[in-house]
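As C-alpha cells, one chain now follows by itself in the form predicted alone.
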Amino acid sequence: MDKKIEIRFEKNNEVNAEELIDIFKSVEWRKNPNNIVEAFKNSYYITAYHGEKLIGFARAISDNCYYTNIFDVIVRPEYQKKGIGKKKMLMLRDTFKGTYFFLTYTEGRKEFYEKCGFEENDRAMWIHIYKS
C-alpha cells in the first residue's frame, strides 16, 4: 500500500449490511447483520473509502444540546495508524461541539481515545444489554 493514500470521507451516505458486517468481521468484533443497517438508520456516522472500498467507519447518538455517545469507531486492520480513525473522531467533536462526549472501549483501545482527547470518568454506568 502506497504511504500516502487518499481517503474520502462521508457523512450519513448509503451503507449496505454486507459492507459493514464485513468491516466487523476484520477487527473481530460480531454484530447482528439483521440489526446492523437499522443501527445505522437510527444514528450519525462517518464512513471513510479508500477508492470505492469502505474501509471504516465511527457512529454517534446524540441530542444536540447535552450529550453525545460515540459508538463502533472502526478501521480496516490494515489502515490503522495512518490518522484516519483519529479524523473521524475529530469530525465526530466538531459535529457535535459544544456537548459532553461519552464512549465505551475495547481492550487495548484507551490510548487511541486518550489521543482524541478523551479522559476516563469513574461516574458512568451502564447495563449490558438489560431484557426484561
Ligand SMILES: CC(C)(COP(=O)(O)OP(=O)(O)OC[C@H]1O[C@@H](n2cnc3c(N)ncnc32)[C@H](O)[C@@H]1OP(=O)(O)O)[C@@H](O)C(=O)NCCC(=O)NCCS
Contents of the next structure:
Amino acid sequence: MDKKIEIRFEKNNEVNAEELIDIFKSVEWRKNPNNIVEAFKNSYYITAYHGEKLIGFARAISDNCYYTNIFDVIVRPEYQKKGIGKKKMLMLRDTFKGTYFFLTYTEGRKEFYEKCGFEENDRAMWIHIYKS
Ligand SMILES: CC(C)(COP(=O)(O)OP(=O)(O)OC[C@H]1O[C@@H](n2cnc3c(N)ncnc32)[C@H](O)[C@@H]1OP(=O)(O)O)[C@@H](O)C(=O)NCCC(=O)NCCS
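Could the form predicted together with the named molecule be given as well, to go with the form predicted alone?
In what comes next, the whole complex appears, and the chain from above leads the way.
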C-alpha cells in the first residue's frame, strides 16, 4: 500500500446512495439508485475512505459456512493501483474463511483477481432471469 495516503476501511457502515452511485459512475458502471441501496443492505460490505471521502467498496453475500460470492469491487480511478482493491479482497477472504469464494470479472480484471489468490474454474455457470 502507498504509505503517502492514509486509507480507512470500514465494514457495513452507513453509506448513502449518492456516494455509491458516484463511485459506480467514476468507473463508468450504471446502477439504479433504489436497487443499489437494497443490494448493499442485503450484503456484507467493506468501504474505503480517504478522509471523509468514500473512494471504494467491495461486497459479498455468504452463507458463512460453505460459499461466498463477491460483487462490486471498485476503487475510484485516481486511487487505483495503490493496493486498496487487494486489501478489501483480503478482508473479505479473512471474514469468510473456510468457504469457497466465487466471482465474475470484467475484461482486463483477471490478473487483479489472480493477485488476490483466485483461479479460473471452468465448471461455473450463470443465468440472469429478467423481470417481466
Ligand atoms: C479492479 C480494481 C478493483 C483493482 O483495484 P486496485 O486498488 O487498483 O488494485 P490493487 O492496487 O489492490 O492491485 C492489486 C494487484 O493487482 C494488480 N492489478 C490491479 N488492477 C489490475 C489490472 N487491471 N490488470 C492487471 N493487474 C492489475 C496490481 O498491479 C497489484 O499487483 P501486485 O500485488 O503485484 O502489486 C480497480 O482497478 C477498479 O475499481 N476497476 C474498475 C472497476 C472494476 O473493473 N472492478 C472489477 C470488476 S470485475
